[in-house]
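A lone chain, given as structure tokens: the form predicted on its own.
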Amino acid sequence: MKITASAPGKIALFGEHAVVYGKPAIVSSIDKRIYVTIEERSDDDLKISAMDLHIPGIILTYSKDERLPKVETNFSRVEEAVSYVQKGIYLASEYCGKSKGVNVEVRSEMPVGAGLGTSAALSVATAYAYLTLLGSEIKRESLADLGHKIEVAVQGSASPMDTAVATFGGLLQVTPLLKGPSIERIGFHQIPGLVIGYTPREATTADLLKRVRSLRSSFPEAVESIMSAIGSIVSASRRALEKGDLASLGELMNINHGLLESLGVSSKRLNDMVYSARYAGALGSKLTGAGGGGCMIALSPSKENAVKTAIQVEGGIPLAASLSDIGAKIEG
């Protein structure tokens, strides 16, 4: 038996990093997805193949005692990506109380580690496919929570934002609460002239989250004021979205980027693309996601080609993607 599940990538419009500390965020799924195909084996082994991620087939031995695959070979360069699948299988088994040896094949339409929520999409799709193979039903709210637990297990901490949008899809406001994230759908519509630019990551999500935690520990009042300001921007940006006020959206993007830069999560290459996009006519631009390289977004109605050229001049790669309202699903 073989099951394929897919989940979308995302762009964070407003609120990344602050959402880890209880502030709201606005995020949307995009039309690029990760696909996870899981096939039952006749033994207890776990085989992971992810050629799109430049990961060769890796055989992991499944420990019946610990119910956790153990690595038989050195894969330090791809350890983080494999860990999401590994933890996903383990925690999904724990969730339903059943387990099977499986072959896992991963395919991605997005660059990995670009700030487009690929780890969340991989976590959600892995858990969804594995649970479906085992005949275990799961509600969307529980799938989002399980995906978040997978990310936390790999990264040490994670916001519920990415796994919420990977699960539900659409344009969402995500607000962390003690009982779990509050997920509120905002009326879905395309944002005109939205351009995405990519540059390779210089730091992992886990490293960036650790950096912000350390900064917050050293300067709690200052960092909390930044997080509160980002939360206020989210509220204002939602009003602008609902009114279709693109000028205000652009200004709020610029402010949000400045606050993220103050947390030390941007990079020179990201900043070069962000500021060049503005000089090329974008109403606003900011990093999207954890930062440290990865992706930026620019609100560029009627200026898309000029902004794409500006991104390329700075050594970035414009990505073709649009907003989507389709969340995690079982294919076929």
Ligand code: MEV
Contents of the next structure:
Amino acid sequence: MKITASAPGKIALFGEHAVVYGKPAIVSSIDKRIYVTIEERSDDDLKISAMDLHIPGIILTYSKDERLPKVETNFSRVEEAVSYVQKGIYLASEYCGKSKGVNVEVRSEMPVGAGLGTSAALSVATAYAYLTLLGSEIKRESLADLGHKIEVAVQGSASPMDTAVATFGGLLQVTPLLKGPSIERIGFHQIPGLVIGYTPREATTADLLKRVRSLRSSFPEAVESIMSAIGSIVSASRRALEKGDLASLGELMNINHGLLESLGVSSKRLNDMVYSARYAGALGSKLTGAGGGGCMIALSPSKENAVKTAIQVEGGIPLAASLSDIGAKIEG
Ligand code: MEV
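What's the form predicted in complex with the ligand like, now that we've got the form predicted on its own?
Below, the chain from earlier opens the complete complex, with every other chain and molecule after it.
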């Protein structure tokens, strides 16, 4: 028996990093997805094939105990991706109290580890496909929660933002609360002229989360004020989104980028892309996701081509993706 589940990538419009410390964030799923196919094996092994991650493919075979895999490769992004699959299988087994040896095949329509939520999509799609193969039903809230646990197990910390949007899809405001996240659907809008630029990551999400945590423990009051300012931007941007006020959204993106930069999560290449997009006519631009390279977004109504060229001049790659409202699903 063979099951394929898929889950979407995402763009964090406002509030990344501060959401890890309890502030709200606004995030949308995109029309690029991760597909995880799980097939039953006749033994107890876990075989992971990650041939299609936009980086040279490898196939790994090892037993599915809780230890993270020893991966013989220099490609740390592949190693990261494999860890999410392995933890996903382990925690999904624990969730339903059953297990089976399986072959797992991962395919991605977007660059992995680029700030587009691929680790959350991978965690959610792996758990969904595996549980379905085992005949175990799961509600969306529990799938989002399981996905979040997988991310925390691999990264050390994570907010519920990426796994919520990978599970539910749509344009969401996610607010972490003690009793579990509040997930509010903002109503689906295409945001005109949203351009995405990509540059390879120089650090992993776990590294960037660690960097912010360490800055916060050195300067708790200063960093808390930055987090609170980001929280206020999220409230203002929700109002701007609901009114379709693009000029304000652009300005809020610029402020949000400045605050993320002050947390030390941007990079020279990302800043160059962000600023050049503004000079090319974008109403606003910011890094999106964990940072350290990866992706930036620019709000560029009627200036898309000029902004894409500006991104390319800075060595970035414009990505063709649009907002979508389709969450995790079982294919076919
Ligand atoms: C990563 O896509 C977004 C971060 O806020 C981390 C998280 O929310 O788990 C940096």
